[in-house]
Structure formats: C-alpha cells, structure tokens
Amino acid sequence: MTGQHEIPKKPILELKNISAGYADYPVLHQVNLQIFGSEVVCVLGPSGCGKSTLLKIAGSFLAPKAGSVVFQGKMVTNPDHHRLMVFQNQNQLLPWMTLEQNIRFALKHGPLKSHPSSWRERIAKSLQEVGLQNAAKLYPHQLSGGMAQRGALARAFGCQPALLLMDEPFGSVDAPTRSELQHLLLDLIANHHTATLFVTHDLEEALLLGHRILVLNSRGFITLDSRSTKPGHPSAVRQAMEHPDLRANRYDRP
C-alpha cells in the first residue's frame, strides 16, 4: 500500500458506464470506475482487454462510445494538464531536448505556465526527486533506460497533475531497475499525494503499489483483495493467484 494517509471521500476521476470498441470488435462494455485523490488503483488483465483503451478515456485521449467522463465534478470531453499519461516506451521524452529541457517544455504548457518564475526551482527539485540532478544537460539517447523513465517521471510529477495515467511504465527495463522504480515511485506519490491509475501485467508489481487492484475482463472489474496480508509478501502474491476471477480469464504474464 501506498502511505498511510486517508483517501478523500469524493472521486477525483469518474467513469461511468463506459463502452468503447475498435470497428465491429467490442473491448469495454458498460464500465465503471471511480479513483479518489491520493489513491493507487493497480488495473490487471489479459492482453486485448482493454487496459491501455481505458487509460486513453481516462486521459479524454480517446472518446468512449457511449458513456461519460467526469473529473474533479465535471463531465470532460478533452486532454487537459491536470491528467498525464507516462508510457512504457523509453522514447517518451523529446530526443531533441535535453532532459531539463523536456521538464522546461512540459511546465510551459502545464499548470504552472504563467510562472515562469518559478520553473528553475522546480526543475531542479524534480530532477532531484529522481535522483537525476547531475544529469540535467544529457540528452534522451544519453540516458539509460532506467534514467529515460525516470526522467519522464520527474517531468510527470514537476507539473503537479491531479492525476498520473500509466500504461506498464516499467515493463522494459529489467529487474533490479524495475524495482528501484516500484519505490521511487511509491515515494514520488506519497511525497505528491498524486491520484494513480497504473496498467501493469505483473501481479506483484500491483500488490506492492496499489491500494486497490482490478481485474479488467468482459464483464467489467473484479476488485482482488489483497490487503488482508501485507502488500507485496509471498503469501499475499498466493493468495491473489489464486483468485477464482483471475484464474478464469488465463491472466496471462510476460
């Protein structure tokens, strides 16, 4: 679980009733979900579920069907600098901008835009943040994997959104960075109090971040519970693999 503080009782994000396909093929139907602030909701599921399609309404990156959006109270229709996405793919940031750049270009047009004043300190805090301080002049291909994801972050969360979208931000790096991710970002959120929908194939990766964890099939969510252990131990990973739901619909695992 991510810290202990408490979850506010009104949704910052709602989706209501959401259906959304490609062509003649159906992939959401009827789908409901609510995230309130300072919430971790971990979304699981086989591959062609739907995942990363519901993190593009959720963004407004992509109209649903049928079905609304509502953010902060009010039905939306269009991305805005308050919901951003991080991808998994390391090329996010502009190759042609150095890392400091990349953070300088996303507070421009980000909620802090109107204070100039105010970007160096907050580069230089977010850099920090990541631990990447000493790295602020690199370019993208100057950076490794690891760095490159951690830059995106530090330019995700220097532009304080209300809400972080991630679409298997960590799946291409291998695994000692891959953890060292898990808990930065744990950090960042806490530090930030920065509401989460985070996509993932790895059902360890979601005991160890999410206060909730959905499995996303046909039918719609089916909520794990997986705080009856402690996040993340063996036994509770068990108990979760072990879910009727999950094993119904091949949860399928790189």
Second form
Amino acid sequence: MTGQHEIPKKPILELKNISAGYADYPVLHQVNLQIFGSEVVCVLGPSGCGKSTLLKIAGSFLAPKAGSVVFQGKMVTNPDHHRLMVFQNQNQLLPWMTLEQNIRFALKHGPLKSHPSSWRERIAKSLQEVGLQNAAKLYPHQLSGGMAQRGALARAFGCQPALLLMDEPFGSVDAPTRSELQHLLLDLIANHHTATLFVTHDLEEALLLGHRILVLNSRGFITLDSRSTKPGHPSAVRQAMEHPDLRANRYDRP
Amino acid sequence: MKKAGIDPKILGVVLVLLILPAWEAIRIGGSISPLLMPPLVSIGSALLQGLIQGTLLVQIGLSLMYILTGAGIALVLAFFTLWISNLSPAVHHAVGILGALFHPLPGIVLLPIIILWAGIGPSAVLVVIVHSVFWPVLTNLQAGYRSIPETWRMTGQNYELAGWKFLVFIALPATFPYLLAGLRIAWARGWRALISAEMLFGAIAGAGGLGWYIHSRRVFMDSPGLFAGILVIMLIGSLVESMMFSLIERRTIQKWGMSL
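Could the form predicted in complex with its partner chain be shown next, to go alongside the form predicted alone?
What follows is the whole complex; the chain from before opens it.
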C-alpha cells in the first residue's frame, strides 16, 4: 500500500449541480462532487437516499434532470469503458462465458480492442491479482458469491479504467468474505492507483477504504474529514459514529 | 413407503413390448381385417422397404427441408420484428396486439386463404410453417428481451456495445433460454401444421412430404404403408423433441446455469 500519496489538482470526474428524480419525488438536488485521480471517495447514506442514482449518473447510465457530468475535462453523456461499474449483484459476470472469457470480452470490446496479442497476458495477470488463476475455465454459476465478486474485480481492473464506480460491491457476501474482499480492493487500488467512487451504507467499510467520506442526505453532501483521523482505526470509527450529522442521517429519516 | 424409482427408458421399452403383442392379440382375436389393422410384420416390412427403396426417405427429407426453410425464414422475421419493435413503444405495442390476435390461430385454418393468395404447392406449405413458428418465437423473444437483468444491460453499455453489437453480444445470449422455449413450441406447432398442409396440398398438387406419403398410401389402400408413415412422423417428432432440444439445452443453458 502506498499510504499518503499525492492527489492530483485536477479532478478526474466532476458532477456539477446534479438534480435527479421525479417532479414530486426529487432524489438528488443540486449535488456537486469532484473526484481526483487515484483517490477513493466513499459515499454513505441510508437506502433510498440516491446513492445508486448518483453512481448511475456518474457513469452516464442515467441522464440527470439538471446539471452536467465532466469526465477527464470533457462533458460526457454516454457510458464508456474508462468509467467501469462494479455491482453488488453476484450475477454481474455474463453467465454464458467462463471467467476467462468474461475478461477477454471486456478487453476485446474495451481498452484492448486493437491489441489482441496482449489479451492472454492481461487476463492471466488480472486473475492472478484476485487469486482466481485456477478458476479461469469455470462458468460464473460455478463460483461462490465471494469468488464471483473477485471475478468482477478482475474484469474491471483488467481494463485499467480511470474511474471505478462501485455500488455496494460487497453487500451480499458474509462478513469474513467481505473483510477479505475489502483488503483485496485496498491492494488493487494501491497497485493500480484507480480513482474510485464507492457507495456503501456500511460506515466501517467507508472508514477502511475511503480517503474521503461523504454522507449523502436530502441537503446534499456532508463531509467527514477522514484525513484528520486514521482510516481503519477504532477511534476513528467511534468518532465518525458520533458525528451529529451522520447520526441524524442514520436514525432520524422517515 | 419410499417410491421405487422407475427408469423412464426401461418404462418406454416395457410399454412398447406391451403394446405390440396387444395389437396382435386384438387383431387375431377379433379376426379384424388386415386393411383396418395390418399385422406388425407387414407394417415393419413396409417401413423397411420404404427406407431401402428410398420412397419414404425422400419424403422425410422433403418434410424436414420444408420445416427447416420455414423455420429459418420465421426466425429471421422474428429477430427483425424484435429489432423494429424496440425502436418505439408504439411499434412494440402494435406488434404485441398483432401477436395476441394471430398467435392463437392454428396455421391450418389459414389454408383456404393461403391457397387463394399463394396458390398451391411448396410456397403455401412454407407460409403455414412460417406462421406456426413466427408467433411463438417472437412472443418468447420479446419476453426474454424484457427480462434481461439491468446489470447485464449496463455491463454491455459499459463496454460500449450499442445497436446490433448489443443485440448480438448481450441480448441474444441473454434471451437464449427464452428463444429455446419458443423454438420448442414452434417445433410442436410447425411439425403438426406441416403434416396437415402436406396432406391437403398433396391431394391437390402432389407437393410431397410425409403428409403426402400418408395421403398416397390411403389412396392405394396400402394400410401397412399408412401405419409406417405414422410411425415415422411419431419418431421424428419425439426425436427432435427429446433428443435435439435436450442436447442443445445441455450444451448451452444448462452448462451456463441459465435454465428457466
């Protein structure tokens, strides 16, 4: 792990005055967010607060009602393979292809379209990184929940995206597996320096993974300055738990 | 008490072994005319002769060619319709309404109109098959397309698959279980419609096929040949049903863990 590394001055992704939702049920209201290269931003919030909507807008899967998305200095409106989504759903690998074929599929249609000679090496490397080198020929339905999420990480990091969008990726596995996957993700991010927008409702997960932690509520973001604390340290967890805004956000919502 | 597991294969053999002597017993016991119930031996020899001399083989080939051609045309039309019905909700609903109207219509009732429009002969048989295959395949394709999980759609979008690329690389494999289910229904309907149409057109124009074969056996009062034809239709129907489709399922959706 790299520990405290330099965070570039120019944002890689910028959400400007984003509003989304329906006329009588606004989900996001004039939300602003900047993500800088190689930083991990965790967004916390109870379910229904618009975290997933925020991710879909950041990936251009959903057009905001108002506001704009700027990625690497350009306005974007369509999804691309530089901003890859990792879902909570363990069904996200395409079931009609083996794990290896899933990664090849991503490389072939994504970043290595014109370099078929490098696919094999890249596939081997990304499987190695997540410890699934022996599962290359297995179909997704033959993988356990934790393995499926490792496979999804291998496919995403294999493409070396500029930004990862993660929607509670470890939300549907048991606690020991979740902890394993969290540490795997820390290693992967440290090695690849991938900027990450990580949505979760698990405060401890956010404290473990995030360089910056934001809480999304109806008023927009509340920032928890995690850099003044030590991420992962129990006192930091306690301190954040006691944060009045977060408490209000967690317990007082209708 | 625990139920004894019966192997369906053994059961099948036992069933056939029971039917065959029963047939002979009824035939001899009731001294029924061989024109109504021909002896098994003559049915068997008619079957063998038809296969060896090739008359039956030619008609089998013709019937299979009809149904494959018709199914091929229907499949292309169904994919094309799926594609245009995705262009706008209005087209989608229009196709849905047409499907609701035409899907329940047996192909054979269209025959009188088809004779007027397409004449008699192979093209009329093809129209009947296309009708029988097109609607069940289309309704299943549409149901399958609607049920593609959002994560797969977004994964496709993430790797910049749009238009025909999305259809080929995501939508087609994702809807494959539905396509297979549609094809099973289409086969059952198409095969029946084909034999009926062949019998009818065979009578008028000698269009050929297994239906025509049976029809011509009737004309010559060749009862053993008649039963031989029925046996072949039964065998081909169940071979495709239980062997071809099951084999495809094992090699694809079962292997992928995608069975419906």
